[in-house]
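Single chain ahead, written as structure tokens, the form predicted alone.
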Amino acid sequence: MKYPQVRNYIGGTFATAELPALDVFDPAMGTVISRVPLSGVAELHAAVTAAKRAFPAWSAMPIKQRVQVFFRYKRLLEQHIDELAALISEENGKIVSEARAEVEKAAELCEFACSLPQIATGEVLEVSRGVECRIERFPLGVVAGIAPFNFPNMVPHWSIPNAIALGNCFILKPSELVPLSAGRIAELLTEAGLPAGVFQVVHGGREVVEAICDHPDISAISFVGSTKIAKAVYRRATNNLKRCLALGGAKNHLIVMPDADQEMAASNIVASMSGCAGQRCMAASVMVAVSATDHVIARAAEIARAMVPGKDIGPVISVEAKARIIGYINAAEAQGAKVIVDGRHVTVAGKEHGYFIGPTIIDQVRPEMQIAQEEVFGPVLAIIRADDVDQAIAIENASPYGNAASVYTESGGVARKVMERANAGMVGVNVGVPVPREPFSFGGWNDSRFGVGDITGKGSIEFWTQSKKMTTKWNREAGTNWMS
């Protein structure tokens, strides 16, 4: 193996324990590069115990002092970007440019956390003569985040900087498919001056996820993954009276109007559906082609065919994922859809055992087809035809998901109509991946999100804190009323 076995990070040290382990694969080569331990209740409990010890001192520190760690940590992310991107590329398969963008976004999330002293301020008002009311925010205690495989570095940073800067102690459970980046996050946070116990990493699978949901001393959980698992985590966590914000899957629709700029629309759509090998919840998976848009489809197909697997697009995460994605394509073709760009038979020289699928575009898809309804999570674009924008919006609205939607048009009126009526938490105009930038928060609707609020930006402050309302009267001459 290229890397030693992955270890949990508990109480400021990497813990060695005799635990069952899984192989960690390089998706581009199909080779084993490390092994990851399958932790259980005991390992999680040790992390919680260390976090509880660290919490009193960390939470008592003024927020302006806490965020100094993230000023230093942001610089470390930038200084180590080449190394961190290479690690992401190796364990996840992303091409290096995508991996670098992931680290850059993690740094941006830390930048927002550094601004929290100016944003997460309390409120105070003299509500009657001599009587003052104020609200201050306090951390919850020990909290946890369960992260997916598709963004080993960025998605953990949706939660880590804000949760910790707001005074909590954080336990990260990375995906067992991509455990390597979490160790470097722990090392760099420690180098930035984060005290031992404030951040922990516990690796594992279902057993440790369930232990996180059940542990009485964990107050809140953030989760990112498939809708099926998001529902299960949300139900189990809230059944144990915890706060939970669980982000699920997506089926993002890009509505393309006849007046769309051909080059911009075609290039953006292909980039959206194929970026990160389509393994992101913001990927374009359905193009709703309104009326005379064959010219945009033809150009998108041309751009997709020119992409080089292994250079312009990385592999999917596993051999099982590759088989599942090909199964969706096969089923759509069998049901009468037309595969106009076919990525099923890709091989990459020198990486013949990698899990590569080329960009795939499927036309003449009907709304009732499986590929039009379910999240494929691969570089596959399904094209559904619509007569007008109202029919296109109805197709988008019929999806149980609600993560993102976009429209390509030169008409401000059409753009506004789609933005208002799309049943999605994030919408865009002439944007293939409508991800809000900080300080605007990330979060979908419907089956793409379970819980209240958003996972980043200002929306996360409410989730990671609790408010205390304080009423004071120092003036004995203040009027007597029902509050007295």
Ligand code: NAD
The other form holds:
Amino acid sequence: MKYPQVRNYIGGTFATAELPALDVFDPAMGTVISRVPLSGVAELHAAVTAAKRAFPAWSAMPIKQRVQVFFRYKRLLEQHIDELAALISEENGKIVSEARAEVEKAAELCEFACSLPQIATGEVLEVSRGVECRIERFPLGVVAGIAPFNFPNMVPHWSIPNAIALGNCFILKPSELVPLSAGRIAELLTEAGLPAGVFQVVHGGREVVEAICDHPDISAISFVGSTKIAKAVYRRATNNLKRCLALGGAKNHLIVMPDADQEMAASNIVASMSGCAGQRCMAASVMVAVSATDHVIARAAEIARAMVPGKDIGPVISVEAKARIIGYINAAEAQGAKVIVDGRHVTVAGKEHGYFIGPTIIDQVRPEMQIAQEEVFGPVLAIIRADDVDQAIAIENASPYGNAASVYTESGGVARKVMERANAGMVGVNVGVPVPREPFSFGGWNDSRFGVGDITGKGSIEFWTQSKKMTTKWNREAGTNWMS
Ligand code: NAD
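Previous: the form predicted alone; requested now: the form predicted in complex with the ligand:
Now the full complex is given, and it begins with the chain already shown.
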């Protein structure tokens, strides 16, 4: 194995414990590169105990002082970007340029955390003569974040900088499919000066996730993953009276109007459906082609066909994921859809055992087909034809998900209509991956998000803190009123 077995990071040290473990694969090669321990209640409890020890001093530190760690940490992310990107690429499979973008986004998330002293200020008002009301934000205590496989570095950073800068002690449960990046995050946070116990990593799968949901001393949980597990985690956490924000899967629709700029629309669509091998919750999954848009489809097919697997597009995460995705394509074809770009049979020289699928575009998909309704999470674009924008919006609205939707058009009126009526939390106009950049918050609707608010940006301040309302009177000469 290239890397020794991954270890939990508890109380400022990497813990060695005899635990059952799973193999970790390099998806591009199909080889085992490490092993990940499957922690249970005891390991989680050790992390919670260390976090509780660290919390009083960390939360008592002024926020301006706390964020100094993230100024230093952001620099470290930038200095180590090559190494961090290589590690992401190795454990997740995405190509290095995509892995670098992930680290750049993680740095941007830290930049936002560094601005929290300017944003997360309290409020104060003299509500009647001599009586002052003020609101201050307080951290929640020990909190946790549970992450998916598709962004081993960035998604943990949706929660880590803000939760910690706002005064909490944070326990990360990475995906067991991509556990390596978390160790480097822990090392770099420590190098940046974060005290022991403020950030910890507990590896594992279902058992430790359930332990997080059940632990009485964990106050809040952010979860990112599939809808099925998001629902289970949200139900279990809130049943235990915890605050929970659980982001789920997606089925993003990209509406293309006949007046769309052909080159921009075609290249954006292919980039959106194939980036990170289609394993992004913001990936285009369905193109709703309105009326005379054959020219855009033809150009998108041309661009997709020219992509070189192994160079322009990485593998999917596992042998099971590859089989599942190919199953969706086969089923759509059997139901009468037309595979116009076929990535099912690709091989990459020197990486014959990697889990590669080339970009795949399927035309003549009907809304009732499985491929039109379920999250495929691979480099597959289903094209559904529509006569007009109202029909296109109706198709989008019928999805139970609601992460993202986009429209390609030159008409402001059509764009505004889609922005207003799309049943999704993040909407783009002439943008294939409408991810809000900081300080704007990230979060979907419907089956793509359970809980209130958004996970990043200003939305996260509400989630990671509780407000205390204080009413004071120091000015006795002001007289009395109904309050005192
Ligand atoms: P997943 O739901 O399988 O796993 C997510 C996390 O849950 C992992 O840490 C995993 O260990 C844990 N887990 C898995 N099974 C569990 C169980 N039975 N009980 C408790 N915990 C369990 O998701 P994934 O395959 O790692 O990630 C891909 C999914 O994540 C896709 O559906 C994608 O759309 C979604 N995603 C959503 C967003 C978003 O912002 N909405 C962002 C990234 C990924």
